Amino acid sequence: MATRSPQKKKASTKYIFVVGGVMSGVGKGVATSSIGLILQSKGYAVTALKIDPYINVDAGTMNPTEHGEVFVLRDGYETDQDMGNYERFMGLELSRDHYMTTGLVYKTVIEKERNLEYGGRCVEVVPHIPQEVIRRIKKAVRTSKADIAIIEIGGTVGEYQNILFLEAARIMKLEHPNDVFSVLVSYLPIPSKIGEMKTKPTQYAVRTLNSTGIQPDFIIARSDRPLDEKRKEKLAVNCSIRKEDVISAPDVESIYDVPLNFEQDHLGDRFLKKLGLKAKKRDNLSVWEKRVMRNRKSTETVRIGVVGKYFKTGDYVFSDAYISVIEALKHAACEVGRKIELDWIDSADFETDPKRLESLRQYQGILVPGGFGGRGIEGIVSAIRFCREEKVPYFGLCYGMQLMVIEYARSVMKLADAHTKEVNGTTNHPVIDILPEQVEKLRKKNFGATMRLGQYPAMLKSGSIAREAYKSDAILERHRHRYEVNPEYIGQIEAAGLIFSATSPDGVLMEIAELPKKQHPFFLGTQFHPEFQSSLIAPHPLFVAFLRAAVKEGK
């Protein structure tokens, strides 16, 4: 009788929690993405999750000038911009399983309680909220079939808002002592009047983390310059950590240098040793490094003006509102062998002083990103007209396409009051109108997660700029909008010369508008957001086509 060979037991999943110390905005998302990329290069399947300590159920209703860009996943979930970094670095397509907020977790627990899913027990903040967090983490791991999950906890240690998520990490470590690890990303200041890098704030951050029951396994030390051996020794002694597990993370030229910089401290091998794993392959990030070096060697620049309305927060420019657009431009610039030079142009400036439009001549291309509402849009429309008439390459995204259609209707078709019903509900020529299924939602003030969201197919017309760029007849792109080109005007618009080169498969929704290349070097807008599907390794074809046109016209 044949004996059955024993089945090899599947290795347990490893969990890495990434938390912040001292202050926010020092790069936890990029650190998380870089760790994931490095572990992928060692041969492991990696997934990533983001936990945001907001009462908002998702990121869709957050103001971009306060919170930054809303990143839309393939399944339509509206999330924090760090999810975009995870996808761009690791080549992943994440789902709603990989993002949670305080509001979502509480909402789920309350709904379960109302449905008697707790069997009539007294439902409490602890342990039920951390247990729900843990359930969601493990579900994301199952759906993605990951060997390693990296979980970024928003905010910094010591904040009341994220203490329940740290509690979830502590409980997971108690349940899986050999499979759960923690990383503290902390800032080391160098006061200008002192001139010495200070470790004390990070020491306090570690002790605050210790007070939650968590000891970091690694410290990623952010600063404007590399960490020296003396500072590593001080952190090791005072934070109960090995010196080699303190990873230097100085400011670098590009976020894409970060994983390469981490590997100088052998972060990948240190992680595998700590996780009890062995490298399955030795890729050493060669493809990634080639792209980074290609960008670094570029000596010529391409200058692009970004005309928008979400730039200013007080006295500062807040470019995070358009972070995916910025990164997509960088990816395309690398592809065409240029360094990108971006200028932020507040569209309201053109409304107060139309003569400023002449300043657009200095740019090789103009991009108008997405947005909502009426503030500053007349300035954008005038900028679009300037680009069309002066043959400056123009690329409009979402609202940028809608305003492009409005400008064309006003200037070429002579429909003087052509507008979008989003701004002017009584216009005689609503060339942009609300999607029919959205009318009732707005009437009921049902704003959250109710737009046309996520990935949809479109068909491309042969002979168009878009078809030439994609080299395909069909595409899948991500959307986030309520308004569309009004079907009643499509025939008139095309008869006047503007081409709708991509439509929904049924031909009802207009996805790309453009002028023929014989009329303009590049005058194109998309109803979708192509920036959500661009990466350093795979730049988006429309961004590449835009920059190629900009480089050509700028010679």
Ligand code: GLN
Second form
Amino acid sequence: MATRSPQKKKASTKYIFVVGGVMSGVGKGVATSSIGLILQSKGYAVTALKIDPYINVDAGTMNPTEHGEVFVLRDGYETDQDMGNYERFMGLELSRDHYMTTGLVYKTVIEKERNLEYGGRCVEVVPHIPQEVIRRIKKAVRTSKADIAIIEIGGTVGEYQNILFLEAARIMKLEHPNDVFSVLVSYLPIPSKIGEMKTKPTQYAVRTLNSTGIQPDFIIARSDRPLDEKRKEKLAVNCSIRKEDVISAPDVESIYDVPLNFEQDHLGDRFLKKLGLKAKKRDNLSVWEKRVMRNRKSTETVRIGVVGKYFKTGDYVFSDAYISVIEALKHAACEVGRKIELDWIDSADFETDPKRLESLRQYQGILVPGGFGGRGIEGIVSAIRFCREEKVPYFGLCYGMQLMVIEYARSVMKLADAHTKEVNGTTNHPVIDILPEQVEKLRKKNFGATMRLGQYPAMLKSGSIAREAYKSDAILERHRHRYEVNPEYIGQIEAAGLIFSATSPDGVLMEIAELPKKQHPFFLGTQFHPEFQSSLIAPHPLFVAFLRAAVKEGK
Ligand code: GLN
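Write the structure block of the form predicted together with this ligand for the protein whose form predicted on its own appears above.
Full assembly next; the chain just shown is listed first.
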């Protein structure tokens, strides 16, 4: 047997748990992604996991207007929008190993129990649920070969729902005392009547965290403004943490500024020091910074209207449901040297008052994102018609592509009742029909994780707008749909002038529809979701092509 050359022992994997304090929505996901990006820039292989406290087995059955966007991974797993941030910031392609919910963890434990995998023991919430969480974390780390894993625990410290995940973090720390760390992302309010930044809620959050047996190693202090030395000292003394380990995280204009801001407080070096690691390289986020600066410098805007339904929650626009679309637009805007100006347009307005369609003229481009069901559909179809006839650049994503085909069939092919079977099961002209493999699933009410999901290849037609944008003949894009362009109508539709410029490799499934450039500056829809594969560093070519057309047409 060959003797082994003396090799340096690989450092053990480090685990960083990120938990939230005081309130939700303070940017834990962006903090997690930014920490990851910074540690990558120091030469480490980093991965990330999200644990969500829902009973839902995955995020696919959750209404995006309540929970935010369903982010689809390459392998088709339907997850939380934070996974999108991890991928976008860290340039990762994550798998189902990196996401879990309470429902999934319990489901696995119960299935194992049914299979006698607990050897006749009494299966209990503690330790078996945290143990399953730990098993999953370690599996994700093994398969991704990461040096450092960042695990974001959903919810806020002190609530009942995530207690078992904190328990998992505590038990892991017992097992690996030198390799497990915790970060509390907290919020420091500045009440307007008092005008002073208050540390007390964060102190309480730390005490609450302490009561679960966890002492944070770092506090990321979110607030309107940067933390002064006095506040840092206060937190240090009251929360038993070193002053340097309190990282100031003031509000910034763009989420992409966050890693740069963290580095101003030397987050990377402080983390490495605590983790007992040395920087293997120092690129100081140079590529990232260049993109951010480019974005900051652009003064001109490009005005895009997003037409759809369900944008409102109470008095507020719930843009979280379309976070990847918004980010992809920002990435592309940065590429074309503009800032994005977005308006949310409720398609129902066009149904009650068609004259309002005229208001679409003020936009340089219109985008229709994915969606389901019949509400607001007729309004969207008339908006698409307006864009086609008035030559306003149009970009349709998934449902936005299907509705574009419906509009074309109705107006150009004169099939007045052309529709999707999703909305009208008895139409004479179902130009959008259910995918054959979906029929049985719907009949059995088998809804969870059963759409056509995840990454599939498509081939592009030469000479098309899509081919020109991608600069490639073959693409891989992520999907989430049950319906498709009805194969029986493809010939007729193409004969009427709409081009299917991308199809599945067997030519059966239509993946992109577009009008020729000489007819319309940009009238294009995708059956897939390009927004899931865009980042600041690598903007998606179709979003860039859309905005280039929008800028060119823009008055
Ligand atoms: N409702 C359509 C379908 O199921 C489109 C889905 C989507 O936009 N994600 O095919």
